[in-house]
Every structure is written in C-alpha cells, then in structure tokens.
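First, one chain by itself in structure tokens, the form predicted alone.
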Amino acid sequence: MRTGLPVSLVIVVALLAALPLAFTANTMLNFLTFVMIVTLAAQGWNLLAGFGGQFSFGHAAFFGMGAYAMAILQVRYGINAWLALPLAMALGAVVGFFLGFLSFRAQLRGSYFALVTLAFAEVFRILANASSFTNGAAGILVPLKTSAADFQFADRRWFYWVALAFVALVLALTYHISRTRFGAHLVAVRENEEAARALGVDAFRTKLKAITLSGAITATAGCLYTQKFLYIDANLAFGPWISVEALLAPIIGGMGTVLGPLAGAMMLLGLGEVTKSLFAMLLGGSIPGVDLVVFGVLLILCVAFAPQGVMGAIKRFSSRGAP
C-alpha cells in the first residue's frame, strides 16, 4: 500500500499558494479566499454526502454555528481569535453529533434526512435573527484590529495563506479518511446500507462520525467568513446561499472525490463573477441573480454530460489516454 500523499494533491496545494505572489490585486485575493472558504464548507459537505451518501440541505447549519460562535466569542467573552477558533469548531461538531444522533437514530434517509437538516439550518435563522444574544437582525460587528495576533492581516494574502493552509489539512484529512476503514464503511453504507449491515458495518456510528466531521470541517468555514469580513448576520451565517454552494461544488467537482469539491468551487464562483462582470460591463450595471442563473446551467450541464463531475471527466479522459 503507497503512503503519503498523491503528488497531485501537493502540486495542487503549491499552485494555489503561489497565486497571490502572481495576483497582488485585492479583488483576486478577495476572490481566492472566498474560494478557499466555500471549498471548507463544500468539503465538509463532501465527507457526509459525497462519502457517506448523506445528502444535506442544511450545511448552513453547522457554517452559522462556527460563525456564530466565532464572533460571540471575541466581542462578547473577549476571546481571543486564534482561541475561539477551535471552540466554534468544537461546538460545529457538536451540533453535527446532535443533528445526526436525533436523525439517524429514527432511521432518517434520503430526502428525510435533508429535510431535516434544511429545517434545522432554517429554525438556527429564525432564532439567530429573533434573538438579543446574538444582536438579532443587526448583526454582530467584530472589532477591527489590524494584528497576527488577533487573526487579523495588513497583508492580505496571510489570510489567504492562513485559509489554505486549512483547506491543506481537509484535503489530506480526507484523502486520509479515503483509505482507511472508516471510509471504506462510509462508501459501503452509502452503496447499501443494508448489506454494510449484514457485513458487520455499524452504519449508526459510522454516520454519526461523518456528520460530526463534517459539522466541525464546515463549522470552519464560517469562523474563517466572520474573521475575514468582520461581520455576521443570521442570513449571512444560516442563509440558503451556503447550503447551495457547499452541495453544488463537490456535484460539479466530482462527489466522493478528494479534489471535486476545491475544483467545483473553484468553476462555480470563477464563471460566476466572469458572467456577473461580463454583463455590468455590457448593460452598464449588475444584475442581480445572474450567478445563480450559471450555477443552474453548470449544474443541468454536470448532470447531462459529466455526472461523476470535473475530476470523474479528468479521469475518464486520462485513462482512454493511457496506453
């Protein structure tokens, strides 16, 4: 059995570091980093859908409990950043383990269980806009200040290297996950969960342990938004778009895969804001929702001609090619 990691995933890791080097301007470093950060939520997605066939429409859930958390945490406890952290992510876990303890033991499946998560993600809106904790509908303004030490950057491309060094860690994580017994019991469970059974697979604990990863893994992503733009609002933390995009990226990326949901978020936002900037450039103005408008067509073309995504299509081609 080869160890360590594909030279491909390093080679990835290494391109996507010297970018910024390349591209100095703002908005690409902007774009870069909310790549980065979606690619965190998608890759938690990933892990329970992609892996364990787990559909969730609720990934907000867990992305607006880290972002949440992360910025309650330094305003309202004083914190520190770097602290509150793994604390969000800790509690994104939690969150995950109690959501898939409550559906998995009443046996949910399928569209029952994504009904469910949508539910929870929408009843964590609903509350984290009612609520004065959490500052209701105005949000929750963490404070600027320009350190390393409170996980804020001058330089913004320390952020970014900051967010990529975590997307590293998942990738590996999950190539990791991908030969280990545990994975191989998440691809049986999401092949038949009842002949896992029959071969002795705990299919309970199995996808319980995928759902409290995948919560503290996207719960991630949102630490890393509120600390990148200083602010959060219960439709920025639990709001539909993240859901959305943490399943749209790895079905366009290529589910089950370790690099589908980096390369489907890497298309997705790209061509969104090319189309978004193509059409203010011909009308004179944004239309609103023309990116969404591509994800459905992105979405309707993966489905038709490459269901496997992106990297099912690379390795198609790639093996026809092989002698």
The other form holds:
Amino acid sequence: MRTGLPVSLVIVVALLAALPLAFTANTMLNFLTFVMIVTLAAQGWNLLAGFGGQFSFGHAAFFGMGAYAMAILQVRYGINAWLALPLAMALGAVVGFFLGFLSFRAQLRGSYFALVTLAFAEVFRILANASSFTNGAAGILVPLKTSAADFQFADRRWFYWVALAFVALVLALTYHISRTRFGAHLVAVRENEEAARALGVDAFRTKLKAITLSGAITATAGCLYTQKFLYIDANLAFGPWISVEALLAPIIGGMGTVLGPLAGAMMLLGLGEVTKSLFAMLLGGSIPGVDLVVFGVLLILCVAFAPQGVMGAIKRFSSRGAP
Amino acid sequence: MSTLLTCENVTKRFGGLLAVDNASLTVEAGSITGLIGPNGAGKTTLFTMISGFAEPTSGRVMFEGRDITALPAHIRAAQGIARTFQIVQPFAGLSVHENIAVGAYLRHAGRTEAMDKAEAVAREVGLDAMLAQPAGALTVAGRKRLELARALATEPRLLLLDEVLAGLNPSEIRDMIPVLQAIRSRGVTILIVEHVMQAVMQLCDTVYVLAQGRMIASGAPGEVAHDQGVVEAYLGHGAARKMQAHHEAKS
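Any chance you could show the form predicted in complex with the partner chain after that form predicted alone?
Next comes the full complex, this chain leading.
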C-alpha cells in the first residue's frame, strides 16, 4: 500500500484496543467481543453489498460455513485451531465463489439475488440440522482447552484483542480496496452495471471477486464465534439472525463506507443491550426479543432520517460545520 | 484512409420485429461518420450490436480487420471501442472525477494515474470546474459531457456517440461541436447517431441513413440530404415529388 492509512482508522482501532483497560467486567468483555464478531460478518456483507450493490440476505451461509468448519476440523479431525482457521476461511471463499458463480452467471440481480442467497443459507441450516456429519440438532461442542496454542484464551481480554485485530485488518483491507481499480469497478457496478461494462469493466468477474472475498471475511467471523462460545448448532451458525445483523449493521452504520459496519454494529448491539437491561431493571424480568424491536426502530429511523447511515450523517454534519 | 469498422449485412430480430434488416456500413479511420434516420429506424439497436451489448441475429461486425461479433462489451472497450448512452447513465452516487476515473482505470491500473487521466479528460470536454461535484447534480448538458468524458477516458480508437446533442439548447450545441472536432483531430474516429441535422451537416464526412431497419442511402451529407428516398423516409411517401412540384410552381 503506497498511501498510508487515514488517521481516523488508527485512532478508532487504538481506542477500541484500550477499552478492556477501562472496562474489566466479564459481561462487558463478552459484549465487546460479540460486537467484533458481528462487525467482521458485517464487513464481509458491506464489501459485497455496500460497495458492490449485490444485496445478500443469506450471509449466514458463509458465517455458518466458517463456524462449522472450525468446529468439525477440530473435533472430528483433530486439526489445531490455528490451522483450521485458514482452512475455514478458504471454505467460506469457496462457498462465496460457488454461490456467486451460479447466481451472477444467471445474471441474477436485486431481489432475485437476495432470495437465492437466503435460500442457500436456509438449505445449509436444514442440512446441518439433519446430517449426522454435523451432529444434527445436538450441535457440536468444542472441548475446552484454555491455551493460546489452541485459539482459546484464559483471559477474555486476549480473545477480544484477537477479534479486534481481525476487524482492524479488514478495515485496512476495505480502505485499500476503496482506493484501487477493483474498488472503483465494484462501485461502478453498483451504480450502473451497463455503463460500467461500456467502460471496460468485467462486471461478472468483479462481482465474483467481491463475493469470494466477502465469503472469506464472514466465514472468519463464524470461526471466531465457534472459538468464543465453543458450541454451535444449525440455528446459531446458519440462522437468519446473523444474516440480519450482518446487513443491519452496515445499513445503520453507512453502506459502502469503511467504518460503517463497525459503527453500525456498535450502535445496534449497544442499544439492544441497554434496552434489554433497562427492561430487566424496570420489570424485574427480561423480555426475550426486545432488542429486536430496537433493531427495527433503528432501521426505520435510519431509512427515514439518515439514509447514508451514521457515517453519512457524520460526513454531512462535519461538512456543514466546515467553512 | 483505412477502414476501422465494418458492419456486414447485420440483422437483428426481436421476435417478430425486424429491428435492423441486413444493414452494412463502413467507418474509415480518422473520420466522423454519421448515422441518421427517423425515430425507430434501428439506429440505437445497430449501436448496441457494434458496442457489444447485443448480438446480431445474423451478419458480422469487424473492427480493425478482426471479427468482434461475439465479443462482450467490456472486451470491445479494451480493444478500443467506447460508447455513450442516449439516455445518460451517470454513476449518480460518485463525483464527476470518480465517474471519469472508472473509464480511465481501463488503461491505468494505479489510482494516481487514473485520477490524473480523468482530470485531463475533464479539461478536454470542459468539465474541469465540476470535478468534485456529485454526478447526480449535473445539468443535462453536464451529463452529456460526462458521458463523453467517461468514454474518452478509456482512450478509444472508435467513439460511438448516441445522440450526445439531443436535449441541448442551440448554444450548448454550438459549444459542443468544437469539442467533438478536437477529439477527431487528435486521431479518434467517431461514429455518431444524431437528430440535430445542423450538427450532422457540419461534422460528418459520410452519412448513412437507416429507415425501418434498412440502410437506404449513404454518402456525403450534402448529397444524402437531397436523396429522394431519404426525404420520403422522413416526410412520408410522395413527399419528394410534392416538394419538387412546389419548387417548380414557385419558379
């Protein structure tokens, strides 16, 4: 990379890295780690949909592929977690390539593409729930081996920092892509595929490249999920919840921006948690799903008042303040 | 002059509709060639087949002696054919500069080089003052220039212009003509579909006339304008004879 990373990215990552020093409670660290995992999944979605305009409703397919590969490679084949990680990422890329090849070759766009991705994720979920290879509905338990050599950490802070490192890497990668020919082609395809082709852009290859990368990134989030919680089943790995959060975070944070998925995941999950604990405090018991109500309200507010998301609002605000 | 582009007996059928019927044309290198004809004559359809957005039902398209009939649009762009769209297609969410850079990336892999090239092209078509503006904020005339700039940024040898002057007012058209002449004078061959006759007469070396999918005349603009078949294609059957009679009666 010839151009240095912008200061804003460095500052954001440094602040996030310092958070565990200020908040040491386990619940807080668990929450922050979860935010990083969702951010990573959302970053994968953002590359394909935010930059490339190909809206997927089924990023659970990649997330679950990463999560299951990570678990199965360790439990069934006794492969070390650090070795399983790149294999699981590669598998996510392969699934992305395969899905992209089929749907982009068939020239699926817009809602048709979205529906096909949704169908893929659901098929994977049903298969994982039924097949004995994935241990069916019982799910897979990864044995507890708390050592860094097994990608498990006695100290929760370390897991958070590792997850943050992945997020930071993808931030840098996304920023880099946004300033390359591939990034320009991707955005051109999003804005107007026909005009892009007239200018020499191979739309099929561009989209295929994007979905392959996107699959690998979101699969990495799945890997982290497995290592963090050491248990997965079909609904956790391939369930629609992660498809929804992977797309809500960038939409609320700002699609097609480098920091959008991170900002969105922070806001989404943060407000979700706050509401949950508020209700628990006021009513003395938790209401399951109340955070989903918050997600819905946030989405509506965003669509109505900040269609460019948080990052767009910040940009508008700061340019208004500038002379 | 050598031949840059040839269409040989190109036919395009959409179901029962024969949009282009056995049309042939030749574009000499370094020329400005016009393609005119009444609405619905098949001009844009012929353009889409030359630029690779549609494949002819039969016939061949040759570029620099190679058969390009089956090549997809982005490969043709790489080989040196650029087109503009009759209905402008800006990347609305991007700035003017970024819009043009997408074209420039075709021959310049690096961001700095592509952005520099885009700026140079913007200056050539008179968009340099609006580089930072979002493309969606441009006027019609500005968008037409942007179409032209993006196509030019791919550094084509053949530029296909689909009604770049349509929707412009007379003074905007007057501003645009020298821009097109300057592009030609630095070696870019132009094939232009146009309804603005004043511009066609002023710009073109050769004009082809398409009516109901068939090529009915070709030649220097002055000759073609007085061709009986052409007058009838525009004004209806018998029009040429009536006009002749009218002229004779007056004299």
